[in-house]
Each structure stands twice: as C-alpha cells, then as structure tokens.
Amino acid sequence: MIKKNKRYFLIFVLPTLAAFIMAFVWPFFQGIYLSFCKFVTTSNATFVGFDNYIAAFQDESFLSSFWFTVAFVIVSVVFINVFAFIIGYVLTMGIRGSNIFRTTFFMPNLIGGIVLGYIWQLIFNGILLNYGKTIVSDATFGFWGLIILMCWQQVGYMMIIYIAGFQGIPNDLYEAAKIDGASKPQLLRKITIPMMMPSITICTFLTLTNSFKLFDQNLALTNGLPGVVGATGTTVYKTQMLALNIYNTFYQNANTRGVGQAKAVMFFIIVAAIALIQLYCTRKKEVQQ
C-alpha cells in the first residue's frame, strides 16, 4: 500500500512546487540577473556588468542609510529583547491580572506599521512643538523616535515567546539550586538564562531581521528626513533606512532601477549573512548548555 501511495506523491506535490517556483524561485534569480542590467521594465533589460554595484557603492545616501540602519538594528535588538525578557519574567511570577497585562502589551503588534508611524508622528510632534521642534528637525529625534516606535510594537510579541520559555523551565532546577544556597542573581545567570537560550535565539533572530527590513514605520514617521546635501551634491537623508533607500532608488527614477536592484541584492546578502551568524552563535550556546 505504501509503495502504491508513493506513485502519486509527485502528483500531489507538483502544483505546490510549481507555484513555489513561479512565485519565489524564478523572481529571486531574475532579480539577481536584473541587478547586472540597466532596465526600465524587465523586458528591455541590457546587461551592464558590475556598473550598478559600483554606482551603489558610490551613492553617498546608500552608505549613510547603511550605517544608520546598523546603529538602529543594534540599539533596537538590545532594547526590545531586554524589555521583553524583563516583562515576560515579571508576568510569570503569578502576579494578579497578568493575563490582562499580556494582552495589553501584545496589542500594538496587531496595528499596521503605517498607522503606527503616523500615530507616533503626531505624538512626537505634539511633544516637540513645545520646544519649537518636530520629529524631522534633527536626525537624533528621528532615530530615537523609530527606536521607541519599534520597541512599543515588538516588545509584546517577543514577550509571548519569552513567557513560553519561562514556563518551560522545570521548577525542580530552581528548588535544587535554592537548597544548595544559590542566590537570585545566580539563579538567573546559571539556570534561567541558559534554559532560555532557545527563546533568546528566536527573539534575537526575529528582532534582527525585522529591524533590518523596517520600511513602513520609517516611511510614515520621518520619510528619511531631515535631508542634507552631501559631498557629491546628492541629497542624503539622515534617518533613511536601507529598505526605504532601495525603494526610493528603484521607483523615483526609472534610470536607476538597476542600481536599486543591485542595492536590494546586497541588502539580502547582508541580512542573510548576519542572521545566519547570529543563529550559529546562539544555537552553539544552546548545545553547550
């Protein structure tokens, strides 16, 4: 019976496999090819070699967006995971009304990024108006505005993952450690954190990738502003993330779509490499523990 069923395996797999190839595999490799071309539409692409990549590296706004994104990712990943870890730990201590708090912290994750961006823009501008400023008056305001927005949206989601991790730690470990005279800091360092490494791995990966590819919140909150004229005469937007820079390069000028595609390929390589390194490092600690 099993051998007979195997005969029909390809029949059932083929439709899904064909859809996956047409919707994901083919566009992926076509995108890589187009990054080496000059084009307005995909039907009139002209191969130009590495010219698009050279132009991307010579683009001052791209380099500025890259370093802004790196700084944003480092700060947001640390803040989101620390806050989510602490809140998740507190809400597993059996305090009264913990379910209400869990729901409240998770709710912002259900709101769309564009909506959040405009809501927080109104909040920040309302506060800064008292000082004659706006969220786009200074790059520092925009940077920390994005950090606050991202933390407010993502902490609740990561908190749920950490709570699941806390609930999976056997109480016997804590009881045995307390009998041996372990203090609360020692319990946290020697038991809680090592046992939470699977949750830390997942949350770090999610916050890392979400922060790198942030687009809609950036577009709605600051749209990359403020802008200054760079050394090459081009406008450099001080709070522009990489995803927004790629979008503007691709869609604002039809003659630079190949450059935008090259930026997108480099962006994919950077995010994939960093995410894989992070997964390797954190999973290695899981094995060691």
The other form holds:
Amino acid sequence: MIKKNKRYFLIFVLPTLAAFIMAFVWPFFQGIYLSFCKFVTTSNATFVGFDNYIAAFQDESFLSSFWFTVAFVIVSVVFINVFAFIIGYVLTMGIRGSNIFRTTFFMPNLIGGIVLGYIWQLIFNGILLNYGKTIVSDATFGFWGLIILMCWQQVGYMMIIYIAGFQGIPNDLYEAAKIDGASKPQLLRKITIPMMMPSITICTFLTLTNSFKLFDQNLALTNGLPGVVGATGTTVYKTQMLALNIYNTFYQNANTRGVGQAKAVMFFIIVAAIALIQLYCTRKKEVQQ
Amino acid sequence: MDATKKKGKMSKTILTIVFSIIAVFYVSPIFIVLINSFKLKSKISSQPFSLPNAESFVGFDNYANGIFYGNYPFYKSVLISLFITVCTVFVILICTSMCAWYLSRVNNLLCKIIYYFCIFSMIVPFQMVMYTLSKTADNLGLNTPWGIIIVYLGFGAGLAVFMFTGFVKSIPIEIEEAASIDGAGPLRTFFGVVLPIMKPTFISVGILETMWIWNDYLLPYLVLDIKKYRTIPIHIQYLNGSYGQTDLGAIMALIILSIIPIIIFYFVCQKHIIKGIVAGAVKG
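Could you present the same protein in the form predicted together with its partner chain, rather than the form predicted on its own shown above?
Okay, now the whole complex, with that chain kicking things off.
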C-alpha cells in the first residue's frame, strides 16, 4: 500500500536522505577528489594527480605513526580480548557479586576519550613523578600508557559481549561431555572456545577498528609527544597515531591539506579492508554452522 | 563428591576476593581524580596520590573556579551538550526509523542503493570526511547547535538505518496489511502499529547514539563555531590546551562534574545499556 504513493518517499526518506547526502555522500566524494588536488580551501583546488600520495609516503611522520599504530593495535587487541575473555568467563561461573563486578568493569566505557585521557595523564604523571619523568618524556611510556588506558576503557565492553556468548552456550553440551568423562581443560578447549568463536570474532574486529581509529585518547594523553627531528628535517612525533597524524597534517599547516586528504583516503582503505576481512570471516562461520 | 564441591566453593570465594581487589583498582582512577578535585592546584601535580590535608584542602574552590573560569562558563557547555545530545538522538530515532521502514517495505532499486550506501558509511572513518564535512556544514550555516543536529543525523544515519532495517524485516507484514485494510494510511500505520513494536530497537539505537554524541569531540569541534558554542569534551580540551597555564584543580573538578551525569545515566538504564551494546555488537 505504501508503494502506490510516491509522495510518502518525501515524508519518510527525504529528511534522512538529504542529511545523509550533505554529511556523508558529498563530503566523501569531494574528499576523494581533493586527495588529488592541492588546496587551502575547497574553492581553490588545483589538480595535481598522485603528488599528494607520493608526498604522504615520503613523510617520515606518517610512516612512523603508521608503525606506531600497527604496534599499538596488535598489543591492545591481544590484551583487551584476553582480559575480557577471562573476566567474562569468571563472571559466568556464578561467583558472588558477579553483577557488581560487571557494573564496575563496564563503567569506564561510558566516559569519553578526552576525559579518559586527562584522568590517566594525572595518574601516569603521578607515578612517573617519583622518577623525575612525565608521560611525554619517553615514547615507551606513552605507548604503554595508551595500552593501559585502552584496556581500562574497552575491557568492560568486550566483557559484556563475551558474557552474552558464554550464556548462549547450551548446558547440555557440558553435561554430555561430562558423562563422556571430559576433564575441565578439555571442556574449555573442545566446547567453550569453539562455541565462543562468533563472540571472539566480533570482539577482535571491534577492538581492531577501535584501536586503529583511536584519536581522542591519543590527543588528550600525549598529543603525540615526545617529538624528535627526523632524518628529512620534519618533526616526528613518537606517540602519534594515524588519526592524529592526519588531523595535524590538515590543521597545523594549511599548505599540506591535500597530503592530509590523501593520507585520509589511505586510512579509509585500510579500515575498509579490515571490515571486508571481518565480513568474510563471519560469513564463512555462518556456512559452517 | 563432597570434597570437589567444597573445593569448588573455596575457589569461588577466592575468585570473589581476587575480583574485589581488581574492582577496587579499576575504579581507583576516578577516586584519585575526585580526591584531587578538593586539593590546592599546586599540590595536584606534586603529590597526586596523597589525601588532602589541612594545608592542601580547598573545599569546593576548584569547582567554583572550574564552573566560572575563563570567558566561557562551564554550565553553558553542559547545557549545549545536553541540548545537542537530546535533540539529536530524538531526531535520529524518528527520522531514521521512518526511513528504514520505508526502505525495507518498498525495497525498489533506489531504496537498495540508499541502504547499501548507509552500510558503506559505517566503515568510513571520520578523518576521511573530516575536512570536507566541516567545510560543507560551514557553507550551509550549520555551525550552530541546531545545525549540528542535521550533521549528526546525516553522519549517524548509517548505523541507525542498518539496525532499524534489521528489525523491520522481522516484523510480519500482515500486521501492517491488517492496519491498512482497517483504513490506516502509511503514517498512521507507522506511528500507530510499527513504532510501538520497534520499542526495543529504539532503546538500543538511542543508547548507542547517546553514548557516541555525548562523548564526541572532533565532530562538534570542527563543525561548531567554537567561540560561541562548546560541548563538554571541547571545554575540557580547551582548558588544558590553549591557555598555556593550566589550572589543574579546575580540570579535576570539571572531570568529576562531567562524569556524574554519565554515572547517573548508567545506573538508571544499566539494563538497557547492556542490551543495546549486545545488539549493536552483533551488527559487527
């Protein structure tokens, strides 16, 4: 019945569609176009081909932040998921106070990245004060500081997903295995982990993209510091992640906006690739089940 | 048998104790900030872990300083954050649920294209459209708290449309056909029949969008006219960043003030938040 009346398109879809085109579709395509241009504002863009992409690859700070981000992503994905899995496992064993623990562990997740960054800056600086240092005096501090912060924020979220997964495993599986004489480690390896694979996949990719796109926490905790002058004379910020590097390329120097946009396109391609791999993994699982 | 049961009970008690200790450590950062918010600002950086004593205790001075500090009082930021979050979530829920319903019921080529674009937008990182979006919003005069609602509607549409469409597909179409035989038009059918059924998804989407918008920093920072309008994250970042000489006491107080609404919100709708997270996660 709704199909007959085309004018309902205007009422139902048009408000969202118009906003969507304005805030996403148009900026997205304009962004791709501008990555091939030299520009200061959008109105004075001149086409330069792949120059911006070449400049991005020659930019030491970009490569440095890329490898920093990769290292950060690997470490944080492993840590967050291992902790969240263990906590989720214990909290579904029926120990006393499970609900209070769940509430506590999840809470930091609701605090925004900027505020989180400043909370931990105070703590880390307080600890490092004893050694006469601050969080920005060494890149190692910044790296592990970000890891701890990220764990604090994300473990609760992933824990919730793991708990839902644990609760979804039917009890008869365990009972049948126990009758067959399976030991506790066997139960974990042969039933729990295989049954938890969907949750593990979801959480791995969620942490992967969250860590990869991290911006607010990075900005507030270290703002990329410490900075050193690299081989080509550009300042390389040791704890700067990709998102922050792109942001600074745009807004610290108006002349490198084209390069910033080119970096952003590459950033998008990496994130999209991760998402496609995830889609492939989840699809494959569905076929198996 | 009895011995293993006893052993199980013992290990559970031990686990409870271990987890209690971890939980105390887990919330300690917030308490350290809370303690520091009552201390003299010079003592915060020199002795961050000590309790306030007679010499360093300043009562609510930091709170007073923080709230009225600078040419942009904090309560204004709170009001703007509240306004933007509440209005945007309301607009997103209404507009995108209507859109999702139409898209999945009509489902012609145009609808499919719009739907796939929505899914596509979910994987695009904000940095990709950061500059062009803020320029577009600026050119269209959307750099006000009213205008940013439209920006958020557009940028947040992907996730919301996706989640609503997933739910609409599970609603049997017979219910709507029955309503239309009874003489209800599409609007009446949607608001009278479909919308009440969608309530759980409304809550899930509402919570995900609330958490995102309340804590969002970069989008409002780039879109809003910063001289006139600041949200809470922008305000805190500003206090710390650009004045050179930062008042740590005021920052501690403002951090506490900005956490309080979140904690209240969390305790009031904890169940819904956790359900919303699980629903949002399954979408991947």
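Numbering follows the first chain given and starts at 1. Between two forms, the rigid core is the largest collection of C-alphas that superpose within 1.5 Å. Remember, predicted model here, so these are calculated numbers, not experimental data.
When the rigid core is held fixed, the Cα atom of residue 266 travels less than 2 angstroms between the two forms.
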